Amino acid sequence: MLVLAISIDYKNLNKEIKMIGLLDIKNEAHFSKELASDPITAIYPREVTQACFSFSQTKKPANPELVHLSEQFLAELGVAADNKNELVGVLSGAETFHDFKPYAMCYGGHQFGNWAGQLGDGRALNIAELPINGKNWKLQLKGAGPTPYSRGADGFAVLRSSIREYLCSEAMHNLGIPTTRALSLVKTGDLVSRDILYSGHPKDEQGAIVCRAAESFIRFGSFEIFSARGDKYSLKKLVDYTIKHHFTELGKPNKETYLHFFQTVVSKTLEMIIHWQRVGFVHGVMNTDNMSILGLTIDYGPYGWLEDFDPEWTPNTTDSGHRRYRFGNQHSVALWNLTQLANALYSLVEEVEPLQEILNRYTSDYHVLYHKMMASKIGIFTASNASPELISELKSLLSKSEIDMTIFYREFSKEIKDFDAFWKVIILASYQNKEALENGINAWQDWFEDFYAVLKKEAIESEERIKAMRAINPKYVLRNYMAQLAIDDAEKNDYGLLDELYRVLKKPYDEQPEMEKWFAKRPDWAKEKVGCSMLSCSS
């Protein structure tokens, strides 16, 4: 069930604990020992069949440099980074993590609604499986060189995209959104050629590697690839493994277990989507190979945060024509992706109806949870008090008046008793000029009067209501222009702004008056700037 109040567990940050060095932890490989591996060990692009992964090797970087380390994530794990030199070797791919054999995972996927066949980890390598606090954490290097799934690409990543993934992974966690984590950001010392907008003019960029972590990197496409090939044996092995290690509460695998497994994945995915809509996050590339079986936000490419409220907006230039992955369509795409997962699991269930019933519940559950979330954002915590029309009209007005979503909801999380005070919030949050904005003042006044009549029905004290609103309406999010400023500095070997953003995004719901400059609308210069408004999958 969705919990709207955000609660981050900082217990390891606030008490004395005996820290163990990260490199002192012994690997406890599950995935690579229990599932079938590719028998070919040579690294060249190829079709990999009847295997969940291929053993591969990281490419030794020319001159690895640790740019940033997530001290917060390490502290939450209760792990110390006590030997930075040795740590950099492992986190850059220059050295292996003890005797662990790195591997790249095999999966397929639907991309922009079309089956793409085998995809796999083209530039990601799992370098460790570590038992920490009762969980088996997989560490994965993104950008450490080619694998059998690279499809002719080089397997590397650039500093630009690596900074975006590093910052956003940790920002999303602190917003209370399920996500993969980012442990470190390393520059490789190598140059990587990229065509950022696919214009036919590639240029050399600085290479970099993010070490990301999750309990599992299994995706919807991990199951799809076996289903598409009619490999029921491998499909069952992977599903049974997933249930054994990640859904243990479901019990021994059988038909009913598979249905409960699918229902759980649907629920986790729905919770993630509701959180995305709550904070205005747009993923940008919701292909089935980018959908985590654990309901984690995964693969940070051309993402963005809604600024002037436009449900039709997508940050992905590749999607600019059809806008399949636009903000207002994310819940529908998630259902479409879940349907592809249901198709993949069908051979184990052998009945359409129970799978379809689960998918049907997604739609009804979404509308209930979405309405509850939207009502809570405006301080109506008895969702039945707020009519669907009240929420719908608000969204329409936000769009017509080009209202900055983050600023509006945060400024609305105050004691506002009259329309004059409310109108000041609208003026502060709008990207329109005064004349254009005032054309809609009567509609806004009508909405406010309807809202205030509903608010009077709420049996919650004003102070408690404001506190609850501020716990779900963040003050600080990673706007694209902020990330781009950090990228610009980092490319000049200045990491001060990167660290500043990392720190402000650790506490996105706090006031942080010393960081007030980041609570601001997108500057005019960023509206059409590459990296701020126009983003691609090139990284």
Contents of the next structure:
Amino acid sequence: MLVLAISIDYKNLNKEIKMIGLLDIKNEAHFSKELASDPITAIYPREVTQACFSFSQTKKPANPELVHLSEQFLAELGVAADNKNELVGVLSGAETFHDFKPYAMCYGGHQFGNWAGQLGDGRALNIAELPINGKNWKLQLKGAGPTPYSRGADGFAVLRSSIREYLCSEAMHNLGIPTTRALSLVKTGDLVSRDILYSGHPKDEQGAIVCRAAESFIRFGSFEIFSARGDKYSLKKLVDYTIKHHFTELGKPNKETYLHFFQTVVSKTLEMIIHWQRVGFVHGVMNTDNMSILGLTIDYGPYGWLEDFDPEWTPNTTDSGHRRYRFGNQHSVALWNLTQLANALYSLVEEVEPLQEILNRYTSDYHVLYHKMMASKIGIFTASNASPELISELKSLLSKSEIDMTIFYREFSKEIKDFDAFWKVIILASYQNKEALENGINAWQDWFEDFYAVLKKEAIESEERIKAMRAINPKYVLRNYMAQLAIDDAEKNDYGLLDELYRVLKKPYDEQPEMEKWFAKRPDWAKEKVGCSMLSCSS
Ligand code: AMP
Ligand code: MG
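Can you swap the form predicted alone for the form predicted together with ligand AMP?
Complete assembly follows, chain above in first position.
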């Protein structure tokens, strides 16, 4: 057993050196050592005060089976998969990670705009804190049984939602988007009852566990819960801890540092939102308990990918009334959520103005970054060359002509010399029939002329421009129907498609001609199918 914390540069490992096994790494707890724990260790639902977490236990699964392992993530960590039998024990919650005591984190949150009080990890358990390459990775099992935060729910997760989280976390990482990672997917062999349509007809589904990883799972709601309870002492402890471990460069905590901390969280969140808008990702449940303090995409529930460019679209059935979490509103919701975080931090700063200034800057920065991102998607890399009207008219046309976002931008990342060539892209990417589409041809022609005039001003060589466009306009994204096909097979114990999608999404910007079938519009059958168009929160 190797007892040293490893700091190996895995890229330079030569083949003679045996890579350290994941289970050989010794835990180095920060969170659960430095922060206050709930003194009660029994597992029953309760309010937990003056504590950041509760020790809890995983439930022993009936018949754990390792369905998939993210070899890419392990390779990036420079860690070997060890003996798979031993690994599945730990990754299914059957065994502990050495003598590490699993714990569930305490947090609150604003859900759909309302303060919901204490939420916490109702079905997630941290099972390790591992020092790897200078970082401290928290491993968390999602669906390993009830915790003190489970409220009325069971603490488990089903296979379909676990596949969606597993595939999407890794896909997002490969798209270059900050996210929690997924290490493994395990079936528990237990049945879990879920009413997927909330129609009063629950069904037994296969239970599963994703092991997800991040440097921290602290959320906006982790701070809000202390502020809501007027517990300034615990709030300060958690903020100071977060700065010490995750915002080290900010230095010793004081009022100024707290403001820098907030500013950094605002910038990271903004960066994440711009990425989501770039690739057409709709999170679906941007409650403040689902907002990572590190600006990571977290909690993959009823998410979706924009297909027919409807900015009003939300994949979440629970949100279909107000569409709070619709694609086109994600930046505003992020600001609203950041405002809740500012409120929570207020008692440490004791001044409204500097917090408000930071929030105001979010809005102006958003417009600049959004314009830059949108211009670069159409190959205009000197953002000032593109007028705001050029971008807004494009969005309006994409929407009116029901254009598939991924296909349009990718096909546009080619040498397009005239309107005829451009129109072929529109036909290929539109969900409308020819007749309906042709009603908009004149508007498209006008837009293309304006665009072409701007393009001529760009100093960049065409080949270089196309290369740069292809690096930001993905060819492959995890459309809901693709995930659903993998789920349908996996429920019948066939994991071939799951693995195929995992592999194609490893290189979303590469052509991968053998995977061309996944570069296609959503098929008609998927338009209304449960799990493909809209999703419930049942998971
Ligand atoms: P979510 O909408 O998935 O972010 O979940 C909101 C809250 O509900 C979090 O506190 C979760 O831990 C909790 N939760 C969701 N599903 C379950 C479940 N099956 N068992 C226990 N808690 C759950
Ligand atoms: Mg959540």
